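This document starts with one chain, in the form predicted on its own, laid out as structure tokens.
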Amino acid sequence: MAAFHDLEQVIKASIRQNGPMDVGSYMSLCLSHPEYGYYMKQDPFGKSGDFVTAPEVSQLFGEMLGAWCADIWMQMGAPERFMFLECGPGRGTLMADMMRSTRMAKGFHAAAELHLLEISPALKAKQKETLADYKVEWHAGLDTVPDDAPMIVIGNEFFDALPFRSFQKQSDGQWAERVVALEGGGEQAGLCFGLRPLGVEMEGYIPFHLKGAQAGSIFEAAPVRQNVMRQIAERIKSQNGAALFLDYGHAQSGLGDSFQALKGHKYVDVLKFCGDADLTSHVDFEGLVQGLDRLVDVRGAVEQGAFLCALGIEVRMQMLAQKISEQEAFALQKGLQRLIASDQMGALFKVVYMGALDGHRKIEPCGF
């Protein structure tokens, strides 16, 4: 078996053997290859990493979500046990902030059983440090999360890191799938984008109202994301509970190429730095929740800024500002604006809710 020195060699060898690979397969290899995958070998967060997420921007984010979870738990009838599951928990900062902000919610901590959905050894080590004061269980998939109690699920920038497929309208009016192929021959061949006929199994993922798009238009579909969302919806329906997901993307399905790579807080070529740059795409929230209203109560997507303001984040900021220095208050206000301003994260990031319906208490989630 050939020995490889980096992920680009692995990808090129796969293409030579099996032919061009779809964008989702390429993205999966880059992010989660057991040896060379981006998330498997490093901590990508913070100033020293490649990007910063909302929990790292301000403690206010986690405090607001913690208060939201406590309210949901009480509306569920304050069950004596519930699964508190975070999908894609980063460094554990969000869970730590949520737990800190819910200490005064009587019975919440005693009832909460903490579960984290995480595949990265590097991030799992960080989470163990951050959440050292709590009993936590880790899972590589939903199938090992206990199903014998209600659940509250939180996910921030979770779905954008799951693979998607990319399609392009051709001049003959047909759609083709964009693939990663080899450009040139021999060992010096580089990676490039190509097109291949659309498989029958993927035709249904292109919405009817977009089939009249102009030649050259690109549409992104994410069956993996939809399948994960459906699994969570089915668990909520059967176990009772609620889920909240925050991510950047668009509320309605549309056209456009949103595939992007981040390295050192800068955008780079998505076909370069394989395994050394973060790969994401915008979440299509309409596609993400399609058909799930038959299983659960679906609300959103609403803009993150409006959602956080409805939860009282500005009031919380004013309360904290009275107890800290002027310099600390300025930093806190700067973080708040980054979270809620329409020209920063406030409008680009959206929030979607799912809650149990049949046979359970009716939950009215704040912010929707």
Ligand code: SAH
Given for the second form:
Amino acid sequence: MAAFHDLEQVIKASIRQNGPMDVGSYMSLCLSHPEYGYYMKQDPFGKSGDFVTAPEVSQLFGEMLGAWCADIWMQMGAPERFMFLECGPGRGTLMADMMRSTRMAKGFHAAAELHLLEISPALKAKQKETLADYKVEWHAGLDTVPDDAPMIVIGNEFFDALPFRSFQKQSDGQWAERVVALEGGGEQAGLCFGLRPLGVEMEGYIPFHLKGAQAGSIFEAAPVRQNVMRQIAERIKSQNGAALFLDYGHAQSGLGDSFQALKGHKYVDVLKFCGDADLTSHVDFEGLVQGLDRLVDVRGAVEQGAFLCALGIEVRMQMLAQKISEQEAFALQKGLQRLIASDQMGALFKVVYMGALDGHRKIEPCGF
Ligand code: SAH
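Coords for the form predicted together with S-adenosyl-L-homocysteine, given the form predicted on its own:
First the chain shown before, then all remaining chains and molecules of the complex.
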């Protein structure tokens, strides 16, 4: 096999051999190629990294989610053991903040068995450091997470990192799939978007009410995300428990191209910097939970700002502000605004809940 020096070469060689690839395959390679994938190489977070997430913005975020989890656990009847699972834990900051804020919830720490779903070796190493005080198990997939106790599942900016597929309405009235192709045939050919006829297996993913959209419209569907969500719903149904996912996206399925690449806090071309930029798309929450209300109690998606305020984040901020310097309080207030203000993360980010329905105690989740 030829030796490749970078991911762009790998992708181009694959296109030359197998033809254009769907956007999901391209995204998977860019993020998780074993050697050159974005998440396989580096720690993408923090001020010097490519993007900043809510737990990195403010400790208040994890503290509120910790309180939310403790409340769920108590409503479940304070089971002696439960799987505390975080999907895509980044630097481990959210889990550390949740654990710190639940120290006062009697019995919670003794019952919580920490499980992290993570594919990035660099981030796993970072999580080991951040969570050095706790016993933690890592998983590459849901299958190895134990199924002999209830579970509470949390994920922040997890689903946007999983692959999606993109479709475009053509002027002949047909939908086509957007693919990544080669611009021309020469050695120097760059990557470009192309279209290919829609496979029958994908037709069902375009919602009926959007099928008549005007030519040029784009619709994004994410079977991979839906499958992961369904697996979690099935676990919650059979094991008892609840799940909470926060992400940027839209509550209802809609049209639009939300494929984006972030590098050094700037948006860049999604077809450049293969493996060196973070690739995501908005989460279609309606699509994500489609059909799952037959398995579990589904709530939301609601806006993150409203959710955090319902949990009392502003009161928590005021309590903390009394114990710190004016300067620190100012920084904390700034972080809080970033999380809840509608022109910042408060409205774009949404929160969705799934909880066990029948045969168990009914849970009434706070914030919905
Ligand atoms: N929740 C963190 C990080 C969000 S970034 C925060 O809010 O700061 C996305 C996270 O999901 C990273 O930890 C990344 O390594 C992980 N991830 C991406 N794809 C994954 C996959 N297929 N399986 C498990 N984890 C994945």
